[in-house]
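This document starts with one chain, in the form predicted alone, laid out as structure tokens.
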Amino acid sequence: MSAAQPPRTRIARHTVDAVYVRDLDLVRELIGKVSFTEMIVLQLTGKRPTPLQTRVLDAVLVTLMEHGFTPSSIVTRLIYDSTPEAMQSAVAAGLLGVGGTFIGTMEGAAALLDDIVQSPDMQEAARAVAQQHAQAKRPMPGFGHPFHKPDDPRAAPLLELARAEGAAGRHIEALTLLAAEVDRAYGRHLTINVTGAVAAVLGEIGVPAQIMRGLAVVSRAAGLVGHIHEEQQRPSARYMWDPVAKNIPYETNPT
């Protein structure tokens, strides 16, 4: 950006004796007036929310906070027992672990359920899509998990949720009609994630693709903060070490 157009920020400002964000006093109108919720739709968009983004973003927010001991919430123990003096290094290590495999697929899922949403032709997309990925022999996203089957269990209310807050249903409809291609597709039923629903519920409130997994990782801090006080209270870190090195034998190199 040339000096003649220096960059701009519409997030917040101070004065001597206020702090406002996204010009509403921090103090007289958003502390005690708004849920963290609300807030984080403000700090987004710059507009104060609707019933159904906070309803929606709200039940996202709980639903993805915790799924027990994943990479994520290992690695933020073992870290943790490491350096206790800094909570903040265990928990900035344990949500390094979302991404593609774990938590932040629902970016991946987003892109696919816009481009049908977009198209004129919501099934044959919906059809091109899945026949694209089961012929790469690509993992389809927001779909597949390998402990919930035949369904997830978390996918279905958060669907219902949107729709009985009243939302358009455009990508929840995409969504439905990738399900029965990617079936079709693939021969076989393959569950919608919680990721994939993720992506839809978001959508429908207009939280766009590439900041989703922001909101998964916001929602995992809280989580992983759970499982440091717990290390706290109840260690389990030295346990979890203990048979990796038990298991894992040194083998000598060959001559």
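Previous: the form predicted alone; requested now: the form predicted together with a further copy of the same chain:
FYI, this one's just the chain on its own, none of its partners or other molecules.
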């Protein structure tokens, strides 16, 4: 319950006339000089971003921000209607849906890619992973999409962008190898989906699998604020609520 030495922080400190983030003077070195995305890289890594990092992270945050009516955006709109005096509650409620079902596949894919990248024989490792999942009839994280068929349109452009910006390419290579083995092992074409591609390109810029979900959370937060703003202008929450009560009928409890 306690350790020998108290921890330290490297994130921020302030004096009476300055604020420092990751040792940099917020006013003199950051405001007006770095973009929000660059600031996010600095906050996470403690280092100024490379152009590759910024370009890839911008692309990822742009990609994940908005998906129309999803559980998260529906939840945000319903909670905003119930408690308009606390907008942050509506965002927070929607973000609670950025969990295992949807975003867990990104982390799952990232972990598999890490394993493959660290293997002496990447091809062999990819084959083993694909076969294990196929034989166990488990879904392959980062592959397949219920709606976008045959291919998720967002995957290839993300990979191409990272390559074009000079990524070393090991995680992308691992994903590409895996994709070929997945099609073979499952006996049909499974698209690399957006979470698989994001896992690969974030791996390219050094984002650890264990914090990737956090970036999805930031991106989705911005999307949800857009839904709140539309809800402020054209309330729709009641149109979400009424059909549910009508469409799911009541039945008597068994005795």
